[in-house]
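Here you get one chain, nothing else, as structure tokens; it is the form predicted alone.
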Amino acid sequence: MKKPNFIIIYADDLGFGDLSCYGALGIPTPNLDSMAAEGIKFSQCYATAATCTPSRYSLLTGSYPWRNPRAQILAGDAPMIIGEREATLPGLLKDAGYATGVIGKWHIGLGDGDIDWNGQINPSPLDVGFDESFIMAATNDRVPCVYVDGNQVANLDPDDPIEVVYGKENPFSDVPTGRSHPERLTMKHSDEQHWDTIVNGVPRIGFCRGGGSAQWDDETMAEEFLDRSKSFISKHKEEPFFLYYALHQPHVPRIPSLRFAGATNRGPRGDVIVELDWCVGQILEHLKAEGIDENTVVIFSSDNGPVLKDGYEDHCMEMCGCHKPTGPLRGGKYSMFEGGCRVPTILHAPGMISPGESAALISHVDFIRSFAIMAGIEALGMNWVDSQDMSQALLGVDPVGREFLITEGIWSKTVIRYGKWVFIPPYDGPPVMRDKFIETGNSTVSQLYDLETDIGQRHNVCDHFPDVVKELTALLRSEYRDSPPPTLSKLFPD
């Protein structure tokens, strides 16, 4: 029997409210709301985090990110954070015969501590189980702004090398900035973070200086993705592949193609969300095409949940009406809070599902091993800490899935699901993010949600439940076992 291709579709920072068949208002996503009709659609799927590169570190290697005190929000020049003997999924299935690849963005980090631009870059996404790479090095928002092809910067002339640095003061005298040249800007920056080199009209994080030839063109960056993607399908048709498409959209700075520009009246984020939903759409028609749909498994979701200022100007805040980015949810991207992680899931695939819905409980570092299981090479060997087997639960067999899982929110915050509950234990820290507008979670109290009656998490009611609150916190101290997180609650002192 042939092996399932995989196809992860992975967004950034999209929210569990921001698909019309999420119940999404004023954001039309036909193709999503097909690809969830065709196929299984999720309510309870979890990224691990609440922030984008510890969620990306658990896709990839099977372990919760508090293990690895590095993952945590990369600066775009940072060393790679996956060990050279840490086992991954590309790895896995390129071990078993897989064709692998990632496309997109990566913020895992690139090189040892001291990345040449200019040349070979190691180790990259090559040396972590991907035959191809083809990504953005970090997020849109910061620099260097061009795309690493293979282990080297792709289109760059020799005599133009790329200097990066990041800290508070600029060193390139003749490089322009956000705050030394605002009359320069066709985006304006809404923080001090966000007010570095400008490239293509728009201040970034971090200072650059050369690679013009290299730079990537934000209007058409997603269909550069998106052709790189059915590239990387079309090659590997014959043979059993993994893809990581990892989606730009709708992170800051919201920048769509031009057939996308006013696509809703929900403002740039609206646009790049429609754009996103276009992108997959095109991905499951190359499928379809090729004549392997019914053997493809496309997961789709993202890795946290949304914000809507986030560094810039693009008035998504007053655009945003009605829509409800994270739905019934409490918080958002950061946040400890159910909108920090539990996102938006689909699950695609034509020859071995049924449609419907599910309310399982999965986390995204469940993948992991959940693809070994279904390409059924168990046999090589999973030794992951936290992965667990949801195979069945993701083909909508199992209707519960896990009995717990363990998110966090920014800075290794961690709370757990467990059932109806979900505690989260007292941390230090304001409670409202000001410059963002979200609630980050953080209390002198302990908090304690009973899912079930309340979505919101508008009441604690720990008070009512000590039993639950004492077994929960010996449960999450528990997982930590020799590797706790990096910040620790009250409840777990040293």
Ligand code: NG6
The other form holds:
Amino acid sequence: MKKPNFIIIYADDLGFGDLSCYGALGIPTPNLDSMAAEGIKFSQCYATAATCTPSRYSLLTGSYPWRNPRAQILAGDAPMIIGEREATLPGLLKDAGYATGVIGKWHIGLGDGDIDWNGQINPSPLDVGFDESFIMAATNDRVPCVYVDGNQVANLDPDDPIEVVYGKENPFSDVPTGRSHPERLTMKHSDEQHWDTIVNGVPRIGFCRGGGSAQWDDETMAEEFLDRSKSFISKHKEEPFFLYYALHQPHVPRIPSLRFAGATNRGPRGDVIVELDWCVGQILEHLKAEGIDENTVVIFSSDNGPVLKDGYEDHCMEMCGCHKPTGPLRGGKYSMFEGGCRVPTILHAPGMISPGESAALISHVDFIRSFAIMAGIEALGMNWVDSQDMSQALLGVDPVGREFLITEGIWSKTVIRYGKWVFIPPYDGPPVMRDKFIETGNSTVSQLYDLETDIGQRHNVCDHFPDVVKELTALLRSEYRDSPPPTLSKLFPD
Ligand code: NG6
Ligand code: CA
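Now the other one: the form predicted together with the ligand, given that the block above is the form predicted alone.
All chains and molecules follow, beginning with the one already shown.
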């Protein structure tokens, strides 16, 4: 049988309740809704982390992020955190004859400590299994605001080299920042992290000078990534391929293309979600037009849960109305509660599945092993510590999935989900991220919730089920093996 193609479409900060097929109000997402109607819609699929870098690290390596202490939200000039000899999803598929490509947001680090933005950037995605790569290095709120094509900055004029510095003070006195020139802003920052170099009227995190011709245009970013993804698909339609299409929406700063500005009355966050939905529709249509939709497994999901206020005064909180980005879940991006890691997930593969819904428990860390099985690859010698074969669950055959999985809030604070239970050990830190209005899950006491009867995690039942607490504590600890997370909870003092 012909090997299936794989496409992962990974949204950035999209919540469990953000699509109309997951209950969103006032944000129409017709393309994802019909993708769900033709495919399988999952209600218990989890990113491994409530922030981007650790979550994406797991997706590509099949390892839990807390095993790698460097898997934390990275600066825009941070080194690559995937080790040279680490197995990766693209690498595995490439070895099996797949054409592999990444287009969109990277944020797993570049270079080995001192990036030469004006020369060759090594390692780049090309060194961890991708044949083709067209990325933004980190996030759209971090400098440098340029695309990296392969291992070089795209459209760079050698006479106008780029300099990038992360730190507290602006080293470039001639470069305006949000702090020094607030009158120049078209979008205002709401914190002191987002008040550095101004690019396209938006203050970003980090300082940058030069590279004018290479600077991206926020308004055309969606089409840039989409067009390149469609070209990648067309170019490789005769061979098996894997495309990691990493959308930048709805991460801050939320700047839709002109055709989507005002598409909703939920503010720019609603508009960029509608834009994202359109991009997904375009990909599915393109697969059909190329005659390869039946044999292409497309998985749509998100790297972590939602946040409304994340560094800019874009009024998304005020304009959200009755729409609930996390749906019925508590917490959100950064959080240990369900809103942090439980994400909308849809699989589309018309020739391979019967449409339906699934409550199977699945983690994104499972994609690598499951894809290997679906592609018929015998990944001999692979060290499958964390990644489980969930191919049958993903294809809608197995309704159960995993017995348990581990997720983490910001700073590697791990949480264990087992059957209907979720257990959050006690962790130091504020219970609420005050500027973002998100409940973190930090508490001086252990928390145990029965998600079957209490999906909103309102009733801590630790005292009623001490045996469950004891067993889940022991299980979490045994999963740590030789690599406990850097943030140890009070339950694991050594
Ligand atoms: C945080 C940024 C936030 C976002 C996040 C990364 C603050 C003050 N700033 O440091 O705006 O960029 O990093 O998001 O929280 S992620 O989805 O890539 O993990
Ligand atoms: Ca994210």
